[in-house]
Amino acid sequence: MKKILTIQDISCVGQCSLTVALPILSSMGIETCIMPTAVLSTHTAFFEGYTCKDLSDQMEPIKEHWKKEKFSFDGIYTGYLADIKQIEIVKQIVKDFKKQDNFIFLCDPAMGDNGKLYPAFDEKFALEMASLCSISDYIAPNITEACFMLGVEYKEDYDEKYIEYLIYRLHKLGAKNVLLTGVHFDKKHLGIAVSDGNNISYHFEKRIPRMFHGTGDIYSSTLFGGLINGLSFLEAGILAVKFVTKAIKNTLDVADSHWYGVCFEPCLKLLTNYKYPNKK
């Protein structure tokens, strides 16, 4: 059984970050180890008065204990990181544990959306996140995150040349494989652009006209699980699109009462029953 490490926060209520990554990756048959970057009572999108405990001072001791115990991982997946210090710690963790040739490092540079950075971050943080992406095997930013990392103007309306330029620049950072989320060329569809440095492929689904928090974490967790289980980058990206779409549709009927996240749990059997190359 494959064993991976995911590094991100725990929002105790809200269906995002580690409370999403753990069930999704476990349902895909992957042993999932965690390094929490912070513990929050809820996510920060729609709740007020939430509590937050930064765990930066625990990350280094945890890493050193793992090294002493000679633990190893088949891959590392990073999500929300609280500050620049944590980015530097993650770089060292990747360096220390990326030993075997088939190791996979996926960075989801979770720091913004809709043309704006999240309130806790600034342009200096975005540049540091770009440096983490530069050592990644796979990255999965949305268009906002890509623009801030590259210093490129964010656009709501764009064409394929704009997407291709963003991908070209992201490869120039050093990332071997790039996936852009939230790509659209019309108002009826939404999807991804996937590049291995040579070819760019697109996949779209019919747009669901409602926003839900946590879909990015669900997407990246599914993407990473697909990669670990032997899917190609494009295949894993498409599986993640389909799973997120199914989870959103599953939430629509209860969206007024379940406004803080996505009801993805009843959809996990899609991932459990999927025929992965590594699980014949």
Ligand code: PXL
Second form
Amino acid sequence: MKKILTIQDISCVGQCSLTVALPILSSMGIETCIMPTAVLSTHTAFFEGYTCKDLSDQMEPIKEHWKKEKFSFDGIYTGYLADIKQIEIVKQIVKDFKKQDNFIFLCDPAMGDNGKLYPAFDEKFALEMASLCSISDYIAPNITEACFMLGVEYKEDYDEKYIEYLIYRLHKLGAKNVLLTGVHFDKKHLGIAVSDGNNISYHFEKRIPRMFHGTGDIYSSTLFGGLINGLSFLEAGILAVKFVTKAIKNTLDVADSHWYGVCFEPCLKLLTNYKYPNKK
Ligand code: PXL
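Other form of same protein, the form predicted in complex with the ligand, not the form predicted on its own:
Full assembly next; the chain just shown is listed first.
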């Protein structure tokens, strides 16, 4: 059985980060170890007065204990980091645990959306996050995150050239495989651009005209699970688009009471029943 480590926060209520990654990766048959970066009462969008306990000082002692125990992982997936100093700690964790050739490090530079950074972050944080992306096997930013990491102007309306330019610059940082989320060339479709450095492929689904928080974490968790279970980059990317789309459709029926995130749980069987190449 595959065993991975995911490093991101615990938002106790709100359907994002670890409370999303754990059920998704477990549904895909993957043992999911966690390193929490912070404990928050809720996520930082839509809620006022949320609490946040930064766990930076726990991360190195946890890592050192794991090294003594000789734990190993098939991959690491990082999401929301709570402080700029955690980026350096995460780099060291990846260095210490990246042993075998087929190890997968996916960085989701979770720090913004819709042209804005989340409240906890600034431009300096975004540039530091770019340095984590530069040592990643796979990265999955949205267009906002890509723009902040690269210092490129954020646009709502753009053409293929703009997307190609962002991808080119993300590869230039050092990221081997780049997936951009939230890509659209018309109002009716929404999807991804996937690049291995040689080829860019696109996949779109019909846009559901409603935004929900936490879709990025659902997306990256599914993408990572697909990669760990032996899907190609594009296959894993498409599975994740399909899963997010299904989960959003499911949320529409309960949106009034479930306004803070995506109600994805009834859709998990799609991931459990999927025929993965190397699921043992
Ligand atoms: O979904 C990304 C995310 C994760 N964790 C926390 C957040 C957000 C986005 O707002 O606030 C704490």
